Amino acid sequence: MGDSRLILALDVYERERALQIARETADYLWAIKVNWPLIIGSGLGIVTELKEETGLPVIADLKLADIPNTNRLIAGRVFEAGADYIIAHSFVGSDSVRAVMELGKTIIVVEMSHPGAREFIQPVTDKLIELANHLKPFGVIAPATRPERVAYIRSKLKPGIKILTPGVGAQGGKAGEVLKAGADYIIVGRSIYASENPRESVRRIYEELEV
């Protein structure tokens, strides 16, 4: 759906079930996110065949963190495979950061959503920020689980900059809050693929989030 806010996290491996979820669950995203595990057990082409099965933008969520040139010779490939977006570390320096920009529309990580993310991601947030005021990439990732912390980066973004939330459902971040908070999308992956029926189990997230 055109209005959608939600983002389908697709972590498995199948190439078939991944397929089969997608299909099921499109009506109700705005876009579907791939991660290593169905890279690594599908091949990049299930990317191209995404796209082609649901129309979705696909976000291929690689966190690249590299030197600069393994980060664009990654990158290069992965938009060729028809991502329209690319996720990576911001830790890694500008340089790095903008390997990836250089070819196509990036995410960049200024916080995760596990509880080891505070000792090492969180105490440099702001630093990871700054990085993203000044190379303005499409968004950056925030972590559900913490409201609070979605609340306390966005009021550091400039505008223009989207919030992408992982960590809805099984992890245990409220989307209403999220959303409250001031994220722009809500990242979903148990809660939805290890359903018993994803479609009925989007479908109610989507509502969730239209209230």
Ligand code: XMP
Given for the second form:
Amino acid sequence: MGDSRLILALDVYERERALQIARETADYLWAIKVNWPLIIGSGLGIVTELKEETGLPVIADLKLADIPNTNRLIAGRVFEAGADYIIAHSFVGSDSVRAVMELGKTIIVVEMSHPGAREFIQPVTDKLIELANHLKPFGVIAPATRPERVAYIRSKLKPGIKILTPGVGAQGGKAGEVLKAGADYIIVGRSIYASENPRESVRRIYEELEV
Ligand code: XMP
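In place of the form predicted on its own, the structure of the form predicted in complex with the ligand is requested.
Full complex below, order starting with the chain above.
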């Protein structure tokens, strides 16, 4: 649906299963996010196939964290395969992020949703937000597990830079709360693809976001 704010994290290995879930859920999605499990299991061609099959944007969540040249070599092939967005780590510095941004739309990580994010990432989030405000990527990743952090990041981030939040469902985040805190898009994986009826699960979350 054109107005959807929901992104499916399609973290399965198998090509057929991925395409099947994508077809079943596409009506309720803004975009599909692919991560290493699916790329390792099915090959990079899955990006092209998912786009052809659903017509939705594809986000390649590679969390690139390398030197500029290697980031460029990887991102070049992934954008060529049809990815509309690539997720990159920003802690490696602005030159590495710029290398990806020069090739296509980029989303950078400023904080993560798992408990360990408190150890190293959260202490430098302010600096990563500064970097985002300077480079102006399409968006940043912020943790749905901590709505107060989403609100904080929104308050510091320049308008126009989108906030995408994983961590709803399996990791404990609540979709409604995170949207209220300022997220633009919600990323959901296991609660949809690992459920008995992915279409029903995605519909329920979609409707929760509409109210
Ligand atoms: P689940 O199954 O937990 O899947 O709904 C979430 C998806 O999002 C990714 N993920 C993150 N990516 N920063 C990121 O850049 C994060 O804080 C984060 N938390 C979850 C995860 O890899 C999976 O694809």
